[in-house]
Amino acid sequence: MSFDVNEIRKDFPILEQTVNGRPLVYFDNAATTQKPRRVIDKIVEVYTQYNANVHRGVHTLSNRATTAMEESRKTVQAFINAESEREIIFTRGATESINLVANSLGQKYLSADSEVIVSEMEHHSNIVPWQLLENQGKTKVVKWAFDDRGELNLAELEELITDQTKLLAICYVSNTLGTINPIEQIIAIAHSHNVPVLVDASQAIQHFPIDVQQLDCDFLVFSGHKIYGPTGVGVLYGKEQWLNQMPPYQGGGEMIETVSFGGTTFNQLPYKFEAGTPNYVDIIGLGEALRYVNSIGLENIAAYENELLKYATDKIQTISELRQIGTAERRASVLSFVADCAHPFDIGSILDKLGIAVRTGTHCTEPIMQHFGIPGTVRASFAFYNKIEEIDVFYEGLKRAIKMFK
């Protein structure tokens, strides 16, 4: 298809509003993306036409809901090119997906002598679950530091891996620095030492194509709301041989095969890890979101968003009072910076008065802020429905804010 941002924007009703009397400029896409009308309509359709608990039902509504949910599983499988739909586990989000892996591995594979390597640029959701295991005496967390450009050194990874290394947990794209890590090379290094890899793709899945078989990652996680889908739903991809060996994360309905007071046997994949009533409405909405993204084309999205990022980066580099945080050679649609004359919160507040939504603070990446010795950043993050003209508005707003605080 031909890429027409003005036509695409018509798919997102929230973008039509004004904020503080000005057209909304939404540059907080790394926190959550807006939802196209067809996703909203799909959720309404479920609730108004076939809302019923999935699986095991014999009546028509239950069968329709079950079919729609399982179609979403197949859509996710195809979207990331997983080998089997059994490798697709639905969760509440990337955070629960990581906690699932951490807790399940912690039950069976990790001990006080184990080590889990975690990069310094991770979101808290890919640090704290491993620290909780460390507090329980089940592993040791080993930090893989980045340099002042926001890049990881692959040679240092080789030095960090020991005979005790049981897992590497790494983000594909940093939500603060925008760094696109060389995941395929990282995985190859880890696998050469028989170390499995968990990839947090929360900030990558919406920006460019991901093929889990090509990457050869052992686990991959993402959240639906980052890729134009509903909140409260996410995905854990795991290689089938790993998922079969791992014990369940939670107990309850659906994840069992038989239950008695003499003992319980567990269900087959993927249901072994999906205890209780799933969030089937939003799972169906996620499938619709992925189909929408496919209709635009991730290659088209990547090319256009790269234009936005380059244009925005060039513009803010002309403002001498600003310092960009994260200057890696390969970056996705995130632009973080600090000002020498104002706190990030103050700049964000002024921009909001001008109808411009950005994120300020630590972005759940406090180790990054500690690395640079700063309290936080202003972060502008872009999506394929943003326009060059909006970046111009953002640029003028920044200059106005800097002038006020100077």
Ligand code: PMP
Given for the second form:
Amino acid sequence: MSFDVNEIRKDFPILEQTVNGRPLVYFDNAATTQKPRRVIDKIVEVYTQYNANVHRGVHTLSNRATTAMEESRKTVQAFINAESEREIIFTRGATESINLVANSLGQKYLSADSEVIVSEMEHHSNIVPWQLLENQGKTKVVKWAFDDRGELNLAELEELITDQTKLLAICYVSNTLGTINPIEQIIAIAHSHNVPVLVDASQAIQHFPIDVQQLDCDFLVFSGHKIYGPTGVGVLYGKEQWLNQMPPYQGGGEMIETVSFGGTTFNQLPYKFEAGTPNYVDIIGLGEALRYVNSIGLENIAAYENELLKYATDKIQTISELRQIGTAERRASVLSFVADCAHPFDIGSILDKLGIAVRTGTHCTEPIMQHFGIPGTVRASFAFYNKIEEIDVFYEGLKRAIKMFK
Ligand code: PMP
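Switching forms now, from the form predicted on its own to the form predicted together with the named molecule, please provide the structure.
Next comes the full complex, this chain leading.
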């Protein structure tokens, strides 16, 4: 292990508590991650020292807030190795980032005979925005199915792409199956047919390094709250050549150059896509979260989390009543399973009594449930502040729950 998990845990005040009389075991990290003290302190710092609306101010506080917000943009740019800060748009989260792209492309580039390919393992937020366009007669949504292990077949992608394919929208890591898709190969195939690619990195960005220039993706989205940052802030990365051509998503302050009743001109990137007062406090908090992650190192995080996932997977497989959902060769952080003798909700409730937080249900991926013919799964998802001992507690809790329901 390249770092001391007990030291790391001291950075996360929330982990110190007991729940239902037991030490909290937080295994719901794919839904949201906990915040290190320095992120919480940073938010308090802004509100107590330099809270003021950004960009338009001549006064000192406004300039401080603006500088800190733009520092965050540079931090995000470096974190994903984007070529320019103009390619980093701040949004409310991954969901808004995808809706922005769908809405903007829908205004100008898509029509009734266009096709957008999305995989069967997408989160609803990477399906429904495209279906909304379909309902408006602006595109057709084409499903790329996965196999029973939870892997996508690259040869099938070649078959799905037609002259009408205008975009491939795909997750890097599935939030339910844990599958790490071979995203570089997928992008290369799409590009060989001149199809741009939107990567949903919501479940990847916090687990291993991502270099958008190396991937050559056209768009990439993620939410701040899944990478130890605040809620209410997310990122859309887009290649400048795309963002420059795309029409604005929302209208309002910040995104304009001049406004008159004779007509309005729009601001330059990235502000063209940031209408209204941005969530500058949480944007500043996100920058702090990324600096924190950098201080530990994503390579170290990936190595440690892989150990956790392997240990947990091996343990679960010894419980014969459980069936793992998502057995792809390359997985990250997520372990989903079902039991014939109990509904996922019942297992989750028993675990909660033991202080163990897991998620149960469809995880906003109903098509995955339909694929397997199941109502939902129990999902444990790990972060680098989790411990091997916690997996032991989880394993004992599961055995107890199974015994009760059998
Ligand atoms: N995509 C994936 C793969 C996700 O896991 C999530 C969150 N569960 C989202 C998109 C949406 O993120 P948010 O709700 O933060 O916008």
